[in-house]
Structures are given as C-alpha cells and as structure tokens.
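Quick heads-up: it's one chain on its own, the form predicted on its own, in structure tokens.
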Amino acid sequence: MAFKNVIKSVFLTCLAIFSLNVSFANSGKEKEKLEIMHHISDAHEWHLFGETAVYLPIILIDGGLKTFSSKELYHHGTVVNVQVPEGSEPIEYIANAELGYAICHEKIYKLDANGELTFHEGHPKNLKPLDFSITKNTLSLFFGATIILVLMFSTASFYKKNGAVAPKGLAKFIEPLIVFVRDDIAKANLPKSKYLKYTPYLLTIFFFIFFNNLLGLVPILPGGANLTGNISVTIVLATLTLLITVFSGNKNYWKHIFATPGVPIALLPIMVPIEIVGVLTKPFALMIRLFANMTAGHIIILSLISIIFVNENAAWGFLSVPMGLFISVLELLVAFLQAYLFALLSSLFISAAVEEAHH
C-alpha cells in the first residue's frame, strides 16, 4: 500500500511538473518559433506566466558602482536589429541610450559615443563593465541554498532537542540520505582515519547539486532555473574537487605523479605531463557531465512540448505528452543519480590523493 502511494505521488510530482513546463512553453507561441535555449539559459529578468515576468536587479562597477532595475533595458530600450550577411543568423540588442548601456544575448555592454553596439563576426566588440548583476541563476542559487539550510538546521535542531531517537518529520527524509553519503560514499572510498573529515564537503556538493537539480524541473517557479545546467555552476564545483584534491594529495601522490614508481627516467619527461593532465581532466570530467546531462534533459522536455505548437495541431499532444512525461520522470532519477556521481566521483579522486602508500 506505501509503495503504491509512492509510485502515485511521483506520478501526480511529474504530472505537476510536465503541466507546468506546458504552460511555459506555451507562453511564447505568439512567436513564429520556440526560443528553447533561451528557456533554459540565463537572464536578467525571470518569466513567470505569459507576460508576468520579475526584473532582476542590474549591479555593474563602471567608474563607480551603478544599480538599476533589467525593466530599464528590457521596456524602456530601443530593440535594434543589426544588418548581418544573408544565411547568418539575426542579431538584436537592446539599448539604453540614457544609461549609456545595452543588453545583448544577456551580456551588459557599454554604448559608444554614437549610442551603438558594434559587432565583429557577430560579437559585440564594446566594453563590458564589471558585472555583479543579480541574474536568474544567481537568485535560484541563493532560494536553492536557503532550502538546504532550512532543512539541515531543522533536522540539527531535532535531534539537539529530542537526542538519538527515531526520525520524524524533516528528519525521516534527511536522514537516510545523509547516511547513505556518510556510509555508502565517504566511507566505502576514502580510508577510515580520514573519511569523516571529507563527509561535510560530500554532503554539501551532494544536496547542493540534488536539490537543484529537482528545482530545475520546475523552470517557472522561485529557484527552479537551470542552475546546474550552467557551466559557470559546474565549474566551481568541480574546482573546489580539485583543490581539495590538491591540497589533500601527500607524499605518495605527488610520488605518483611526478615520480611514477617503476617507470625508467628516461620516460619521466613524457610521463609527468601526461599524469597532470590527468588531475585536471578528472574535475574536467566532472564538470561536463553534470551540465551536459542537466541540460539535454531540459531540452529534450521543452523539444517535445514545441511539437505540439510548431506544427500548430493539438493531435501531436498524444505523442508528445506521454514521451514529456516519460522523460520528466526519468528526470528525477537523473537529478539524484548525478548528484550522488559527482559526490562519489570526488569521494574517489580525494582517495586517491590522501591513501598512504602499500609496499
């Protein structure tokens, strides 16, 4: 009965989160075509529902610290179309000549002395100021990390309160999940003396990445950008493995790398670069496959509700709804499975820099 509850509340989940996306989708069908990137990337202002939007403070150091709300570009510019080759595609900026400053493709540029962007091979060449602004995925990231610290407190705080007894409320579903990290990532790959010092960072990149990875699905509501579908997210992440890693590695590592055991020296001048490569192509490796598969699997969903209004028939719903919310489903197996890959991944390449040597 409990099993059959689950299963019909992550339907009714999926079913809430497809419906949601319909409506995102649908609120731009006034176009001749659907804008999917543009759903999934980063911008200064967020769109609720139809023409409902939030206009996200612009923050820029530019002989000095200047504020202004994106609702000064985005309505009270000009659009300017720039004239561009027959086949390449149309280039549009938005400029306010008060201000003396543009948005295009969501970068903040400053305006020349005749009020213009300039471009070459369709990139603007103008200066760009110091830019702090609060974009999307900066405020998805602040929602996202005020709910992990919301939910880790109140679990703290119950068991502060009520000692080592059963779970319940917040507890029951924090729990489990810290003590499979803690157990069944932490534990099982680094070496008992020195697991528990590296649980805490596993723990965060594994909520951090989890948490908004379930807000992603959602890219209407507070916090559910596409955060971990931004490679300016990834990235960070997977420095911080790589400089723990770093910091971390003793003797026997550093041995491993610019001293291989058992290699004649005459190979050491090929084996040396070749083995940093190799501890910087791992965080590489993370990086892309947190944001290549968050992202696919947005555009994937937001592909197969465009069929519905790119060809303009209600008919392709019953192909494309059911295969949206298959992979809506799927989803969410994604949002913890890539999670706990990034933890376990880092969990291995912090191993294998503090494991002391066997003879």
Given for the second form:
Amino acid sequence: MAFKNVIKSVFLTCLAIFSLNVSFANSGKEKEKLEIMHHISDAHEWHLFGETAVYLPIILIDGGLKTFSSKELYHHGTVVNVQVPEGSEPIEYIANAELGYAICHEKIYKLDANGELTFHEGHPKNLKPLDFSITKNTLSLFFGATIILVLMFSTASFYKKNGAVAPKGLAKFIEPLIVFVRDDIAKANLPKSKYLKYTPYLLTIFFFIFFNNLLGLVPILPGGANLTGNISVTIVLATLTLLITVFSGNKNYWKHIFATPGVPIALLPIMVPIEIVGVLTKPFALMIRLFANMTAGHIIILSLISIIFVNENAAWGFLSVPMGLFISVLELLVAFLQAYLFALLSSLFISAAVEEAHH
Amino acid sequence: MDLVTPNLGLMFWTGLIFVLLLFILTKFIWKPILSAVNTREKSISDSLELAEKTMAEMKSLQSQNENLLKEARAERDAIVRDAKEIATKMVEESKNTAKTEAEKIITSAREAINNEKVSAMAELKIQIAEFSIQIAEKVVRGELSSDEKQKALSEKLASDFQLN
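Having looked at the form predicted on its own, could you now put up the form predicted together with its partner chain?
First the chain shown before, then all remaining chains and molecules of the complex.
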C-alpha cells in the first residue's frame, strides 16, 4: 500500500506543480489516475485508440488447458457493477457466463455457481485459475525478443560472411555495445580467468533490458507496454542473477557467509542470518531498481500528457508537450542506464561470489 | 498493491523467453561475435607489434648500415693510406736500390777502370822498360862500338866521378 501512496503522491505533486491556479473536477483527476495505473499495468487487450483494441488470447490452466480470446470477455461479456458501501471505490467486473470466467482489474476469476463474483473488502474471493495468457506485456516480450534475435542474427551473419574485419552497418552499432559489456562490465569486475564464462549472461541481460526499455518508450503497438517496469519481469531477471551468484559461489564466498573470518563464534548466530539476508537483498535491490525506474518514467510522461486532459484545455500542450519530450529524451538515457546498471551490478554480485581469498 | 504483486503467467513467459534467448544468443551470437572481435583485436595488436618490431629492426638495420658504411669508408681510407705508404715506400726503396746499385756499378766501374789503368800502366812500364833497355842497349852498343869511344866513355864516367 505504501508504494501505491508513493506513486500517488508523485503523481499528485506533478499535477500540483502544473495546475497552480486552475481548478479542475476531482473526477477528472481520478479518471486520469486510473488511466495511468491501467497503462502501466498488464492487460489482456492492447488498446490502440478510441474503441479499437487488439484482443489477446487468454490461456488458463483450470482442470486442463483452456484458451479463448479476451474479446469473449471484453466484448461479449456483461459488465457487472458491484454494490459497494458508501464512500468506497466503485467496483465493476466483466463476466462471461458461457465461459464461466470474469475479469476484474485485469485478473481472471472463475465464476461461482450463481454466475457471479463475491467480494470481500473490495477484492474478489473467487478462485483464480493459473493464468498463462499472452497479455500485453507477454506480447511485448515476444516482440522484444524477436527484435533482439533479428538484430543479433544479422550482426552475427556479418562476421560469418566477412570474418574478423572492421564492422560495417548494423555490426558497427551493435559491436561497440558488445565490446562495452565485455570490457567495462565483465572484464572490469570479474576475475580475468572467469569473465568469459559470465559474459554471455551479462550481454543477454543487458540487451534484453535495453531493447525492452526502448520498446516501452515507443507509444504505439508493439511498443508502449511497461514490460521492464513490471515486477514479474524484474523478479525473474533478479532471480536469475541470484541463482547464478549462488551456484557460482566458491568456498571463500560461503565461508564469508557462514563463518565470517574474524567474527567470534558467539556472534555467528546473529551474523549468519544477516549475511543470508544480505545475499537476498542484492537481487532484491536489482528488482526494485529496474521496476521503479521504468514505472516512474512511464508515470511521469503520462502525468505530463494528462495535464491537458485534466484541465480540458489544449493550450496546456505548450507546457506538457515540451516537458513530455524532455522526459522522453531523459528516458532514452535511463533505458540505457538501467540496462547498464543491472548488468554491472549483476557482474559485481557474481564477482563477489567467485573472488578468491586475498588476505 | 496490484502493481507490486508478481504475476505467475508473466513470470513464466519472461523466464521461458529469457532462458531461450540466453541459450540461443550464447550459442549462435555471442560466441561467434566475441571470437571474431577477439581475432580481430589480436590481429590488430599483432600487426601493430609487428610494425613496431619492423620499425625497430629497420632502425637498427639503418644504423648497422651506417656503421658498415663508416667501417667501409674507414677501411677504404686505411687501404688507400696503406697503398700510398707502400707505394712511397716502394718508390723510395726502388730509388734507394737504384742508387746503391748505381753506386755499386759506378764503384765497380771505377775499380775496373782503376784496375785497367793499373794494369795498363804496368804494361806500359814494362814496355817502356823494354824500350829503354833496347835503347840503352843500342846506345851502349853505339858507345861501345870502337875503342876510342870506349875510352872516351870511360874517361867521361871517370870525370863524373871526380866531379861528384
């Protein structure tokens, strides 16, 4: 909840700065907020403009594999407004009785025997089937992976065709990045004998985050999804770094955790849990950093553009468009920076795990 | 809270895609590209090294050549000087030899002349003595051809003794 409040306050501050002597309806502000939160979250449809949207497939594991288009819910479903006590946020969901599923806040629930959802403190209590749907973020993920593969395969084909010559064309753009990751991230932090072993992972994570960050800045399909600002994505990436760190940890690394040299044995019961928390904190910080940076970038840009709609006056475009442009350009830098930081910190954590003792 | 709740489906897809990407890129992209870049970097550094080495070699060769040239020049000078010396020496020697030879020849000629002279003188003396004896004989014969003459001579001789 605390995090939502942070986002709320950031958003409200942004609005407050640019709406000093303009009064606007509270409902408009709330609507824009929902719009922004909706945008940075995952969705089962890809909204294009107006009433047009790309309906994405829904894949559920609920006593067997069940697939159907999200159109069945969004388009053919019935909107149900839930009766809520006075003063709390209104709740609505879309149910399709034929399928037996409903969608509420982009989550799929199984309808109960009466064909409806039951709510408790604003949250549905119904069963949630395992949802492996191709959501907006998943599609963006596929697209990002495709872009990376296409770019990298055409780069690799240059070397296959021309051998070890000076790069040209696409290779001229990709190669400095590869050399940068190899030299300034892998070679600079990892021991000389081991850096080549981890370079492929660092390269993959760098390009994966970099290209998906950039794709998130493209405002139209297939870009614009807040993929790298989604906690599910960053948790997977951070977990991979954690797994690599833990599995490449040498004797020296584990000794520092379970029997830190120079620490009295009596203190170890306190030190060991702290060290274990320390091992987990590092990837946790990676996860939060990437998630918060990318989400914040999306929120800021959307907030700036929302100023126009909140004030219902196009003249605000003279303020919000330059500001939005400025932040977008800044986000280009952030896109690179976050990819660099993730790879750099991963290499630092791995290097701490593979470092030989030097006392 | 929705924002910070991981979603299993997206986690699954992300994990799957990332691991596939890691596998494919490592096998087909990173390794070939890195090896190509490595090969190029190595060839560049090798070429640079070679160029430097060649330059150093050229430099040393140049200085070697210069040294050789200097040596050759010095040798040539030495040879020329020696030759000159030898030539002068030879000329000197031959001059000396010629001189001594000439002197020798002159002395021997002088000696021969002297000898000839002495022998000629000796022969002349012998001849003169013979002629003198023949003349004296003839004179004596003339002086002593008659008694009167013998008498006059003896008288004369006697008077000479007296004069002495």
